[in-house]
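Only one chain comes next, encoded as C-alpha cells, the form predicted alone.
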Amino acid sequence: MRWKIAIVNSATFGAYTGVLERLSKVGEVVRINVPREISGEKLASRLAGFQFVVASTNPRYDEKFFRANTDVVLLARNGIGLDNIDVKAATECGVVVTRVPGEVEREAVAELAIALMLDAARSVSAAYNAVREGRWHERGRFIGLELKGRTVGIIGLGNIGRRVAEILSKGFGARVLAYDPYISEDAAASIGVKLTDLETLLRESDIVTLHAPLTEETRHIINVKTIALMKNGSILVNTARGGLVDTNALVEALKAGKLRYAALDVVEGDYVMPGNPLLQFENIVVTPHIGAYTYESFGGIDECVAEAIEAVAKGEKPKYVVNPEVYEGRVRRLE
C-alpha cells in the first residue's frame, strides 16, 4: 500500500534537494497550504487520509487535532522548535513526533546571529536605507561599535548559543557572558564563557543575544523589568523564538531611546505585517525567520525528515524522536 505524505505550509522543504523524489518511493507526496490560524478539528479534516505530516512552524497541532485525526502516525517537524505542537497530546494519541537535531541548523543560525549583531553594531541596514533615500551626507550619524573588547551576553548556552560564543570569543575577541541554569560553569569555561546570573548579564552586556527555547520559564524573559536592567544604548539580538521578547516592552524601549538597536529574526506571532509598531523605527532590522535558510542547513533538514518517514514506513523507530515514551504505550501503526 502507498501511504500519503503531507508537506504543510513549507515551500522550502524539498525545494533544493532530491528529497521529494526519494519520498515518492514511500508514498504520494502532497504540498498543502492552510491558514496559519487553523487548528483542531478543521486542521484534522484538512489532513484526513495522510499518515505522515511534515510540519513547519505553523499551524498549531493541538490536542483537538490529534484526537480528531486518527490517520497520522508521524508528525515530522522540519526544524528544531516544537512551539506549535502539543507533544503530550500526540503521545497520548500514539503519534510519533520527530524533529531535526540542533546541530543541523547550528552554523546557519549562529552565523545569522553574528550577521545581525554586526548590522546592529554598525547600523548597516539603516545606513544603506539612507543612501537609497539620497541621504549620503548623513553618514556621520552612523558611528558604530567594534565587537572586539565588548561584552556580549548570551541567554541560552545550548547548541547554537555555544557556537555563537565560540565565534565571538575566538573570532572577535569579545568578552562573553552567559546565562543558562542548565549549564555548568566548567562547560561554559571550556569555550571561553563566563557563566553568570541574568541580572548581572543584562547590566554588564553591550549586546544581548537570545538562544533559549521558548518555555513557560523563558516566555517574555525580555520584558519591561529586564530591559530596564540593560545598559543604555545596548543592542538586543533574537534569532531564537519571538515569544522570548515582550513586543510592547521592546517598542517602548526603542521609543525611549533605551536601546541602540534591535535585530530580530523572530517576532511574537511569527510574522510581521505592514503597520506593525516595530517597523516605525530606523534602529531596528527584522528578517523573516531565515535563521536556518542556507543550502547546507536545508540539505540536513530534508535528510533528517526523510529518514524519519522511511523508518516509520518500515515499522522501525526513527532517530530524533521527541516523545520516545509513545513506544511504551499504544503507538499508532500503519494499516
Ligand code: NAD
The other form holds:
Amino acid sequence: MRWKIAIVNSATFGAYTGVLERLSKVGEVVRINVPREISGEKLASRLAGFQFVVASTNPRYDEKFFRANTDVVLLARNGIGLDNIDVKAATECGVVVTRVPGEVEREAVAELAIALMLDAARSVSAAYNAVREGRWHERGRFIGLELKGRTVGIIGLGNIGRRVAEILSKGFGARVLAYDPYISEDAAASIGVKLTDLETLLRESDIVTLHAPLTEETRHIINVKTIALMKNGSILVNTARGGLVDTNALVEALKAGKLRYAALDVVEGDYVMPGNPLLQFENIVVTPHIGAYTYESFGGIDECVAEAIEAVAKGEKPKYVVNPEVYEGRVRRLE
Ligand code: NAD
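Moving from the form predicted alone to the form predicted together with this ligand:
Shown next: the complete complex, the earlier chain at its head.
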C-alpha cells in the first residue's frame, strides 16, 4: 500500500532539494494549504486519509486535532519550534512527533540575528529607505554604534544563542551577557559568556537578542516593565518567537524614543501587513520569519524530515522524536 504524505502550509519544504521524488517512493505527496487559524476539527478532517504530515509553524495542531484525526501516525515538524503542536495530546493519541535537530538551523538563524543586529546598529534599512525616497542628504541622521566593546544580552543561551554569543565575542569583540535559568554559570563561562539575572542583563545591555523558546514562562518576557529596565537607546532583536514580545509595549517604547531600533524576524500573530502599528516607525526592520531560510538549512531540514518519514514507513523508530514516551504506550502504527 502506498501511503499519503501531506506537506501543510510550507512552500519551502522540498522546493530546493530532490526530497519530493525521494518521498514519492514512500507514498503520494500532496501540498496542502489551510488557513492559519483553522480549527483543530477542520484540520483533522482536511488531513483525513494522510498518514504523514510535514508540519510548518502554522496552523496549530491542538488537542482537538489529535482526538479527531485517527489516520496520522507521524507529525514531522520541518523546523525546530514546537509551540504550535500540542505534544502532550499527540502522545496521548499515539502520534509520533519529530523535529529537526538544532544544528540544522543554528547557523542560519544565528547569522540572521547578527545581520539584524548590524542593520539596527547602523540603521541600514532606514538609511536605504532614505536613499530610495530621495533623502540622501539626510545621511547625517544615521550615526551608528559599533559592536566592538558593546554589551550584548542574550536571552536563552541554547543552540542558537550560543552561536550568536560566539560570533559576537570572537568576531566582534563584544561583551556578552546571558540570561538562561536552565544552564549553569560554568557552562556559560566556558564559552566566554557571563550569566546574569534578567534585570542585570536588561540594565547593562546595548543590544538585547532573544533566543528562548515560546513557553508560558517566556511569553511577553519583553513587556512594559522589562522594556523600562532596558538602557535608553538600546536595540531589541527577536529571531525566536513573536510571542516573546508584547507588541503594544514595543510600539509604545518606539513611540517614546526609548529604544534606538527594533529588528524582528518574528512577530506576534506570525505576520504583519502594511498598516500594522509596528510598521509606522523608521527605526524598525522586520523580516518575514526567514531565520532558517538558507540553502544549507533547507538541505538539512529536508533530509531529516525524509529520514523520519522513511523510518516510520519501515516500522522503525525515527531519530529526533520529541515525545519518545509515545513508544511506551499505544503508538499508532500504519495499517
Ligand atoms: P534551544 O532549546 O537549544 O535553546 C533555547 C534556550 O532557551 C535553552 O538554553 C533554554 O534553557 C533557554 N530558556 C528556556 N526558558 C527560558 C527562559 N524562561 N528564559 C531564558 N531562557 C530560557 O533552542 P534553539 O535551537 O537555540 O532555538 C531557540 C528558539 O529560536 C526556538 O525555540 C525557536 O522558537 C526559535 N527559532 C526561530 C527560527 C526562525 O526562523 N527565526 C528558526 C529556528 C528556531
